[in-house]
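Consider the single chain below, provided in structure tokens and representing the form predicted on its own.
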Amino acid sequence: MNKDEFVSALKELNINLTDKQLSDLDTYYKMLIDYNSHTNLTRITEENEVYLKHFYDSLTIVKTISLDNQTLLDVGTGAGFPGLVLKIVFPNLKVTLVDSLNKRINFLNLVIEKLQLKDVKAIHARAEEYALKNRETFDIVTSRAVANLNMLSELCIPMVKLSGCFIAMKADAKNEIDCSKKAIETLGGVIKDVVIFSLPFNAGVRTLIKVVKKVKTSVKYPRKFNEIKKKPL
């Protein structure tokens, strides 16, 4: 997906980028490639691939929610996908990026400083530890992390405000959804929307699972990660 194709595809999502936003994404890409040359952040480095599988893919979250002026937490953000891309394109969002690897946080802080982004912070922390002091805090919690949905739900849903939502961004996730309904209910959520679509250029199936928080999550959750992994809800 070259830049013209990227801009055109986003218009189909009702996203119209400014010249400044396009410039910021280009700077972000160049910084990603430079940093990745000495510190592994992503195996996807070819420009057209990054624009499709990182930038465009991050922005497909608008298929299930309107973004403007909310607080948003990106759990396991990695190199900033989707959270930092969302901040660039939706500047009114108040974004928190959490990752357990400090090398990623160092990179994100460099990008945030270079682009002079406001109302965005990058936090070095494990999600289950960050959740202890940030329960029911965010309008939106999202993640493109690779953990199974029942495990990811336990890490994320405790930090969602009542009536807020957790949006998991997955590949083909039908089996995960079926196996996670009990966990999501236990954590106070209910699945409100599942959007399945294909990325352009036959680049793969994607699934957006939108969970709305109906009841406060029990203080028992999230458990320590070893417990979550050993005995998922």
Ligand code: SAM
Given for the second form:
Amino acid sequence: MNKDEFVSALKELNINLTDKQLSDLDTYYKMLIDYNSHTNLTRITEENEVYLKHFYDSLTIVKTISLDNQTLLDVGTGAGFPGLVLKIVFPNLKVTLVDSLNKRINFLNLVIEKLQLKDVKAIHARAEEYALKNRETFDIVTSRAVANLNMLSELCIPMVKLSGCFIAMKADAKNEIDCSKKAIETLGGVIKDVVIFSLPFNAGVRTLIKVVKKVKTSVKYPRKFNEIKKKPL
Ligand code: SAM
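Next, give the form predicted in complex with this ligand, keeping in mind that what was shown is the form predicted on its own.
The complete assembly is shown below, putting the previous chain first.
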């Protein structure tokens, strides 16, 4: 997906990028490649591929929600996908990026500083520990490519405000959804929408699972990661 194709595909999602946003994404891409040459951030490095599989893919979240000035947490953001891309394209969002690997947080802080982004912070923490002090805090919690849906739900749903939502960004997830319904309910959520689509250029199936928080999560959750892994809900 070259940049013209990227801009056109986004118009179909009702996203019209400004020149500044395109230039910020270009700077972000260059910094990603530069940092990736010495510190592993992503195996996708070819420019057209980054625009499709990282930038465009991150923005497909708008298929399930309209983004304005909500608070958004990205769990296991890695090199900033989807959270940092969303911040660049939806500047009114208040974004928190969390990752357990500090080298990724260091990279994100360099990009945040270079682009002079406001209302965005990158935090070095494990989600299940960060959740202990940030229960029911965010309008939207999202996560892409971090864990199976039932484990991911325990990491994310406790931090969603009542009536807020958790949006899991997945590839093919039919089996995972079937196996996670009980966990989601236990954590106070209910699946409100499942959007399945293909990325342009046959780049693969994607599934967005939108969970709305109906009931406060019991303080029993999230548990320690070993327990979540050993005995998923
Ligand atoms: N979301 C990014 C993306 O889609 O490109 C990164 C995905 S990468 C496969 C998974 C990331 O989740 C890694 O950066 C890893 O450090 C982070 N991670 C895994 N478990 C985590 C946890 N419990 N809390 C915070 N971050 C975690």
